[in-house]
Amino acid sequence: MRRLLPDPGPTTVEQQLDAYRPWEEPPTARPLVAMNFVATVDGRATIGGVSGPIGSHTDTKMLACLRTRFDAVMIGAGTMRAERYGRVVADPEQRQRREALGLPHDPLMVIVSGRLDLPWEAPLFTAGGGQVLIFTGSDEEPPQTATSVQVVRHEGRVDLGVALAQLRTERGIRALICEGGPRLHSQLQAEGLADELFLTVAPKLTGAGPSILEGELPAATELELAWLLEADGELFARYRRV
């Protein structure tokens, strides 16, 4: 892997993230929120309905290592149905690294689900590791699961601003990384709630599928480039919201 910007030179995923500590300076009223996406050169966020075929092993490593730097991981219900998550940090050694940094053993898994329509048989719910917190506007009750699941209900629909404030004040979440999907990304950007964007651009074209944003923003959002890495033609960018 090469670092193209700033300070060009050789690097690794681990070296690049070693000094990245998003939990140290969170906003007062909510967590720092970072987004993480992989996309094709033509901006598509899925191939065959899932994101896995887009990125390389290096992108998978970036995803896994980013999860070790945050108190919580957030996804939308559609992403959960498509990707069928398991335990967020599956590697015991990486969980130990989190503890060494002063972070919880497992990041809190946060799911935004309007109807509570989730694949309850997915490994995230059956493996029994970590904790899951679901924000929903539904009155339905979740089934019994091996993994600890708690539900926070909002009237009518989930208010993302309120949800983030609740995570900060009631759960002590200082930094959260959201892995999509595109609709949730659009909502966070539209409400000015996303602070950073980690974007992997894979050297592939697909010509179909959603982009990393699905929905019109009230205005163009300006970003500044914090770093740019390259490995085997794949680009890894970190942007900050201006």
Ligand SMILES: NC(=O)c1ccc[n+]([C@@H]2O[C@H](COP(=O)([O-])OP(=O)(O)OC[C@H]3O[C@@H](n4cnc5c(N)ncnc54)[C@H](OP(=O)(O)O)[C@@H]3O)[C@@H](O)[C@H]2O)c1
Contents of the next structure:
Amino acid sequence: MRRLLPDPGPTTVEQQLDAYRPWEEPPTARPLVAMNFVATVDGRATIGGVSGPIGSHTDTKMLACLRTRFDAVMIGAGTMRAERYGRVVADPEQRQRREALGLPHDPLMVIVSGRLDLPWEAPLFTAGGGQVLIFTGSDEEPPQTATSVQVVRHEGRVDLGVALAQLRTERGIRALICEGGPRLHSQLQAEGLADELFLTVAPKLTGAGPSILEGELPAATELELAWLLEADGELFARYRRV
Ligand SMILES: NC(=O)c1ccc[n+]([C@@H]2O[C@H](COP(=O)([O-])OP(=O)(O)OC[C@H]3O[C@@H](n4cnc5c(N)ncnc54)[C@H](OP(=O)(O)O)[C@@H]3O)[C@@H](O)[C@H]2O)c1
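To complete the pair, please output the form predicted together with this ligand; the form predicted on its own was given just before.
Full assembly next; the chain just shown is listed first.
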């Protein structure tokens, strides 16, 4: 892997993220929020309905290493249904590395759901280990699961600004990475709640599927490029909201 910007030169995913400590200076009222997406060159977020076929193993490594740098990982229900997550930091060594950095053993897994129609048989719920917190407007009760699941109810749709404030003040979450999907992403951007965007662009075209952001923003959002990395023709950008 090489760093194209700033300071061009050789790097690795680990070296690049070593100095990245988003939990150190969070905003006071909510966590720092970073988004993470992989897209094709034509800007699509899925191939065959899922994201896995888009990126390379280097992108998977970036995803896994990013998960070691945040107190919480957030996804929408559509992403949970399509991607059927397991324990979010699966490697025990990575969990130890988190603790050495002063982060909780497992990141808190946060799911935003309207209907609470989730794949309860997915390994995230059946494997045990870690904690899941679901924000929902539904009155449904989740089933018994091996993994601890807590539910926070909002009236009607989940108010994402309020949910983030609750995560900061009631759960001590300082930094959260949101892994999508496109509809949750558009709301966070529209409400000015996304501070950073990690975007991998894989050298592929697919011609169909959602983009990384599905929904209109009230105005064009300006981003600045914080870094740009390249490996085997795949680009790894980190943007910051201006
Ligand atoms: N390329 C990538 O990096 C990437 C990343 C993530 C996902 N994806 C792909 O994106 C697709 C899923 O897209 P998506 O846009 O449907 O995913 P999504 O944003 O994860 O899920 C949308 C769902 O989240 C819930 N939701 C979102 N905001 C809410 C709010 N304010 N209040 C209550 N519920 C809310 C709703 O759940 P209910 O249905 O429960 O009401 C809604 O249907 C999948 O194919 C996945 O593979 C790609």
